[in-house]
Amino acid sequence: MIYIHIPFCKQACNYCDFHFATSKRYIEDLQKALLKEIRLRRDEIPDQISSIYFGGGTPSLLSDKQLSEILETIHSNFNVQPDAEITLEANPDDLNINYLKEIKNIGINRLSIGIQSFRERDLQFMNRAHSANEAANCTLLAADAGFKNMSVDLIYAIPGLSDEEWEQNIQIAAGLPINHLSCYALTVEEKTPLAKQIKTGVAAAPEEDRAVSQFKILQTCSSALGYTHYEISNLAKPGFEAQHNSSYWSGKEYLGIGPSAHSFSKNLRRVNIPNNQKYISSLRDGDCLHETEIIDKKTRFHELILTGFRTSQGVSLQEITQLSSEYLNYFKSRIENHPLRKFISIEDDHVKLSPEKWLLADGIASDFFY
């Protein structure tokens, strides 16, 4: 798996803390210096490249003919399978026809986009660029242009987004031709213009409450409309399942290329610097700065937890066996005095939460922690 980090957006969404610029000034600069690094890592990733994941930021920003220098330098350097699923992620107003085709032909096989609500209230109180009009349109262009595989983004929990209007928002999405969404809550991060907002009295804090019965309307309708609840904020028809984020959910090895952009090999997490101007000066030096983490069995053991406890697969038991028998002991110990007992399950060697407990999912999985 290779994830690609193009760190530019037009504006700063309130609510957004992902490393980024709204100027792009740099963004030859940064262009020249991801090939770099893509060329410098050529040798980190032996196995075959099954998923390819342009993010940000907004990588709809970048032209077709940026993207295809960036996914050809890919190919020169890496075994890519001839049927990898390649994303990207846009935003609906980056989206006309003549993108949506030069895309596709350079190799772009699906879309991830950043609708996040069909409503104008809420587009506007989170500082989006697109309009209601754009969000429901853009995935019909997309059909247009041959795209068969498409995710959107919606957020719940909004300040003043009712119930009936979420549920809205989930029919007006399973009425347009995708088969993957991605449906997050809104949550307050620090250091960005919400809590700002927030904290000056300018906007409302989300509702704890609202989140919970938000959610439980996602469960009810999105299994009603034929959707698969396979992950916490994730949910695809049937064959849809995002390649390369369940590559992330089951531990396997990724490279992160881009300034912020984290990579996973053996027992080593790298993360590279969050600055678009250090990154490229260092490229022009030699390799990017970065940091590295030394993945230990006991923070191993933790993160197979979180990761499985929040999808439809559970945490697979021949994992932990691998990492110690120790741990396989102690964690089948703990689920048989847990109090939730009942909302666990071990099926095909492998242990589930109940959905209906996943948005305790975080806090269950901490208490299994050895």
The other form holds:
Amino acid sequence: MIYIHIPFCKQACNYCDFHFATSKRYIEDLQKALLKEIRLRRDEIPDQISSIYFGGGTPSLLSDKQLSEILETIHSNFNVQPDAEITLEANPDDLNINYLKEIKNIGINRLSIGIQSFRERDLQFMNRAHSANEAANCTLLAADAGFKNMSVDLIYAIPGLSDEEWEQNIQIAAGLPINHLSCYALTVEEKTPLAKQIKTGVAAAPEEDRAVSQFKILQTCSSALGYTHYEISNLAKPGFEAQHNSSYWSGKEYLGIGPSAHSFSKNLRRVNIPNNQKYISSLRDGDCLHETEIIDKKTRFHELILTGFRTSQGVSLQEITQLSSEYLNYFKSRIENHPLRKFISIEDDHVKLSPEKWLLADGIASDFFY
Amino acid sequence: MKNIRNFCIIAHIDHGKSTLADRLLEYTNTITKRESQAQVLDDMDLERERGITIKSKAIKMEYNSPDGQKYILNLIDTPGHVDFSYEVSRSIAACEGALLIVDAAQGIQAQTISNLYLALEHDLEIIPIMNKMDLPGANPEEVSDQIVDMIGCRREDIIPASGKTGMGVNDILEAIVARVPAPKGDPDAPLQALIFDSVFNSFRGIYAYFRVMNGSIKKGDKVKFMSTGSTYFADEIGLLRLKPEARDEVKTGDVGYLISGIKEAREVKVGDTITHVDRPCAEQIKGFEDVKPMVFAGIFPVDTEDYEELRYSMEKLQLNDASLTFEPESSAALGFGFRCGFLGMLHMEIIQERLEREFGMTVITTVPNVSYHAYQTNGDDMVVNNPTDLPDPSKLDRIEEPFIRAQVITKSEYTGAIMTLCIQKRGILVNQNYLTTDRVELVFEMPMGEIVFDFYDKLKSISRGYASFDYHPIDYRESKLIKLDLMLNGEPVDALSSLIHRDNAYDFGKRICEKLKELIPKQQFEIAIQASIGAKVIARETVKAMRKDVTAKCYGGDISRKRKLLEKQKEGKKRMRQVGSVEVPQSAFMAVLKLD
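Now show the form predicted in complex with the partner chain, given that the preceding structure was the form predicted alone.
Shown next: the complete complex, the earlier chain at its head.
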């Protein structure tokens, strides 16, 4: 699978710590660089490509022609499955009917729409570019354009967002023609405008109590609405789990193209340089600047546990056995002695954490680190 | 012999003893100014930092007096803290005179008085010196009054001085020659020498520092240490200049060192008498005591795997600090470690710091306690140095605990607050004495167990630092002591058990539970903290379960960052101790010391 990072945004959301630029000056140069990187790395992933994902930044800032050019380059350098999931992250304000039809035409078959909230106040607080109305309307337009596979991003624990309002947001989303939800707790990351606003007292900090209660509301509501909570932040109607996201957790290899994009193949994790100009110039001169990290068995063991405990599928014991039987025995004995043993089950060769303790998933996962 | 002068210095911490000693060394050309690294006598890092002398040293000076004669001045340095009062008494016993140094701004402090009394008991000639005269806050009139009151001298006997500017140093040297008597003793009598200190050297073994009272010692002599009965050859003897200088003989009245291949400090007991095997002296020098530890605490390695390394470090420390005792201890909560005996609280802190600095060990020190006597109904009695060793209450007839006589000197405005504190600590006021119109000496008898907790800190804070404190053990008295246990989720934490007076148990139990609640971080489940006496729970606090320990954030393909965060979290947990399933931070084991 292939991830393409489009590092441009109209404006900066206050919480975002992903790599992006609000100046579109280098968009043409970047496009060239992306195409070159795709060609350069054509041999890194031998398997068939089951998913292509445009993330960002805001990929919907690219024109249909630019997107098409990238897809064509991928097709001519990789073996893409005919039924591959091809996702575009999009912001509501970019989605007019013509654009939607065009991108549908060139092969995009899934949209992940950054709605975040249906409440004007929240959107302003987070400095989103769209309005509450645009948020709801764009999914209807996309459905008209023929999209049958749509996901919506929502954010909870926004300061001022009450539990009732959050439940309404979920209900509104569920009433749209979509089949997937990504729900994130507002998280304050260092060096973001939000962190600064909180420090200077301009903004209130998200409250942990709200994050807890709203996560629980999400759990109850979503199952009532027919959604499966298959990962801490992801919910889907049966059969619509995002292939792309799931691959991150299940340990499939992936190729990340573009500045700051992450790749994983064999025992290497790679991250491209998170700077547009340096990315562009390094590719102009030869290869893209990047860092790699060797994932040894212990590190891989930790990865499997930390990603596995966050999913309904759980941690695959088979994959741990493949790493080493020592880790398997260690893992099993630690489970037996864990204070929350009764919330951890082993079924179908998978270790699963009961959803009622998902709010502790990271802490519990780290208890099993070697 | 008539030109030898042996003297020591009595001073409170920070009253300028070391600086003034440096001046004496400079003025007698024992060291040059260039050599004089600040405070020559304190050569452990720790000492210099804390401004105290932990172990005593001695140094010989040659002084050409204006009277045309050359004198040998042996300065015997003394430790300045109550924990080491026995060592002070032995240094004093090796001298004929003492310089009493009093800070011209601060006046006489409790420690000074108790050491002064020791010096007076040994009939030492006291030369009072008012130091730090250069300070703007100097108050010579009042401080002179205090000194005159204290030792009954004349005002003109007090030498005004300043270690910083060198003022009065010549007068001090002259006073030593003129006022301190020359040593007495019979050069032809059998050898009788007092060991007043020992120092460990990793190449040569132990240096025993001694003062010859009678007879003389020659290189190669076969000698005996009278209290231990061990015999040695005097491989090397000599005088204590800035560095040891070997000699063939050390005569009556002089101070020297002995090297005889001894590897462990405990073979050389301060206060012991050296004599010849062939022609022994009739009796030992009076005043010898086997120093006994007063304060006990467990020391455990933070990482249980470092137990053997800790043992090695403790053994090394004991080589040069014979007053440290330790024996293996095993705690359900902390694993394997050592129950250690210390001379006092400062000694305990010093050992802990030396373990960390000199041996790179990180250790958990448990709540200190004193040594109790437990009398059982079957007539047996036992010494209890660890609360967990206390016999079952049903078999216990009574417990006795050590009492001390505590002396506090303070400004009169703090008297009320200090009395309240001492009474809270079960002290009984036995004397109140105005030294001057606004300086009071308060004398209490109180259980020593009460001062090993947080007494010093409290005393300092309620008196804004204007109280000095000194104590001496007096006797053992029966007390209504009970063992207070602590449990985390029903699991007893042996390292947190303490013996406490029954009347204070409820209040204490409540406060320690509250403190532990602050110190134990939230975990994945609720934690009950309970204090109990026997099976009866007397206090309880709850640490609520952690509600959220997950990031529900979009992290794209960046799994490494997340993994590293969790690995760091895991490392943090490793530094804590596991009691049942509860992770307890190290700080919790010292919680009792930090109760408000």
